[in-house]
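What follows is a single chain, given as structure tokens, in the form predicted alone.
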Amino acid sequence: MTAANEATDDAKDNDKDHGVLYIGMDLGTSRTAISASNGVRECMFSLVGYPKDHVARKLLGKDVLIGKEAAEKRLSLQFYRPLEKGVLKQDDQKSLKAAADLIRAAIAAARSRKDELIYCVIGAPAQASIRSKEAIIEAARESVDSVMLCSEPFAVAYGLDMLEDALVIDIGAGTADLCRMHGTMPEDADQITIDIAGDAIDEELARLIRESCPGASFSTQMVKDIKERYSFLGDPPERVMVDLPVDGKPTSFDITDSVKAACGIIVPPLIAGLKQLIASFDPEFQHKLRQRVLLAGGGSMIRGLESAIERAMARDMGGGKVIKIEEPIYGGSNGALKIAHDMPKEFWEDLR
């Protein structure tokens, strides 16, 4: 390419991007992350709260609270987690409003200029229903000028330029999504959504703590915090000692075995999904998929998970290689931003 051609292409890109803020969003059950073309990156809890009464409204001084602030003030709030297992509860008008408010807050976090158009790509679970996708688009339209959805694992692969000979596992709170990449847009047969993910681990950990810690009191949020701090598979890096109240008195418990057992429930369904996607692929290229399994999403931060998957693949599938991506929280939003930026200007204008 000549210098003149390069200059022409740069001019086209500048014209395409002038007055536009591109945003990639990973809209998750537990967290929502955004990456914007102005360099802003933010992550917030997918939580929305509204004051329960006039006293709460006077105390809080606002009509809607989002993310960490909503979690901290939840006793004064009607509390919503708009997505369940990665899917928007489209039959619940209050959840739809909460989703719109969550998306609005995420878009606002990108700090766009008043004169900018906002073009947004939102990552959705691989096999989200058509109705759920339509509900997400409608919830977003209040805050953006143009919006499209893509598969969350596809966004991860796109952001890493791994569009062929790769198999992505994106583990969120509500679902774990698997997607095989072979140089084209993935079809339904290339994708699997598994309901056993972060929330299921929380539920299992809560059950095991109740069994092993007699009399202990704890909340769902406390269990989630324990998991996010101590989760592991394989040999424990340290004993997991936690203080939980028993009759109001803080009491120390060793829950190492409970944490490991709870985290372990995610491996068998992931292996089943991997086996299905690999076994149904072209036999000539199956070995390439096995050797490039990408691990993404918040659930990928379980210590030792990639090694646990590799051991199971060696036992059940003749081997494989798992690579944990460098930015698990922003992998989906980074890829969605790249998709947004790469789309032609006419594409976005047609969607408006």
Given for the second form:
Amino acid sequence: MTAANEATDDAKDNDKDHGVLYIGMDLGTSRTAISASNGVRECMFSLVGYPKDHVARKLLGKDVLIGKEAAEKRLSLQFYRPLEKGVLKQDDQKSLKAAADLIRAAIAAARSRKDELIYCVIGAPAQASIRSKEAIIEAARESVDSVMLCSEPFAVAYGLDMLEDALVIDIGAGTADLCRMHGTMPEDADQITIDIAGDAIDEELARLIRESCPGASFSTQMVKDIKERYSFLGDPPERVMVDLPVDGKPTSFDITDSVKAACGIIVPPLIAGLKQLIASFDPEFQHKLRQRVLLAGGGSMIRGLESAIERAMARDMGGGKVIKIEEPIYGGSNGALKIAHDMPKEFWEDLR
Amino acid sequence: MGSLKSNLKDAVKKLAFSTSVDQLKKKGVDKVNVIGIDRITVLIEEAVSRSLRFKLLSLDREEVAVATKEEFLRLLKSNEDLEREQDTLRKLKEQAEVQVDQLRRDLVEQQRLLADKLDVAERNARDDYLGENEAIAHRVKSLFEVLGQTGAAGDLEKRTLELVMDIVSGERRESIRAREQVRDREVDNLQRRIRKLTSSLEETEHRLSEVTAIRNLDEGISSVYREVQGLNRSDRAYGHKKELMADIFRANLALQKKS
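Switch from the form predicted alone to the form predicted together with the partner chain and give that structure.
Then the entire complex follows, led off by the chain already shown.
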């Protein structure tokens, strides 16, 4: 670092004398959630849009639209979902720019003061590639003073103070991450990423609706909305009746069986992952792992999922206990915030 | 201490956010645990005092307690000052917007009045002269028809008409000058008013843009921390967590120094 740079950094520090804002971020394929040390908690769809032309730009009055706003105006936009199966799409510069804009918007949602230092921990998918991680860091650096990445399921476990003898299942849109916690930092062998998650359920539900509701027309977003509202496993709490247009006329369909069947596709790969992680663990402690399976992420909101996993564990693994965390959407960001808080000062400064 | 308690309550209320049962359900929360604000206040006080009891000598404890109270009150006050400033700026912005709208409307109205006035004056003059010319010509013609019957007309009609028109034209020039003077005064007044309105509009618009430029009037929300925190030494898993933090740091150092 040159003397001139040091002088500039000193001046910047002097401007930031009001305090320290910690931000924990869960950067997900479908949603991005943040929790900050000023009490702000926000969740936004991981969607980014840019006006298609000058007319759209003038009409929308913005160069970038994020989240719900982008989804609502998507017909006037070049539309991006910058994360796919839990990792940044890196095939084109536009997607990387979209990811950077999403991260910037998420940090802006924390409503930081300009005279505060901003230290941010971002939960990244357990098996994100190095290049993907570098891209996230680069994007975040523009908006914060110092940033660190950590494994998403680890952040969930840290936030709940369950660092030993626990197994975290974090079900997102693109992937479901399984992570074995045994008191140390999880290594590659402790983590499994399955690409059957929320999006796969949407695809399966769309296929089943096409089969069981002849003539009905619907979009991916409509299927996603149906899933988020009615998803269940086990006995249905009520019949799932939805109105879908047939030749432009709203028509009522009973899709209870389709919803249940679509949600069910996630259980077998989760059980296979659990088996693999438990079976390869120290035999003396395997029963402890089975008794503390934490269920987190948006996908954990499927009603009856924990019971379905427990039933499958009883059948295939001799039993187990699944605990759904209290706030599935903010579990990752709350954990990342706690890590940011606990990180020593010198570590933050070394990374600035 | 009473003031601190009520300030703590206010702070907790300010930091809290409202949410509906539906929103909670959407976020996957089926059940919530409820805790009263008084209980939270007592817990915070108790936590602070316990922590102080464990960590500090009695002399330091007093000092730290006083300093903490002062700092807390200072933070609250700075927050209130900020809110007041934001409120004032918001009002200023609203006033400026109303003024700009009014000025724009006034300006358009004055420009319309001026155009109308100039148009009406020109049309009136044209109509007046046309009517007068016709009346004079008619009267002269009638006079010479009478004279024609007596045989005294001839070239005289043409010359008389020229003479009359010459005198009338002179009178008209005087009249036009007088009217123009009146009209010019009115136009001057209107133009002055328009210039003033335009300048006020520019000034108010500039003020509005300045107010709007103040980061959308949002100074952000203060963090609850004045300094970098780090692990709490009284945490029962302090050593363990310290190692985990070091692991995360090392992984990030490798990643970031490389990139």
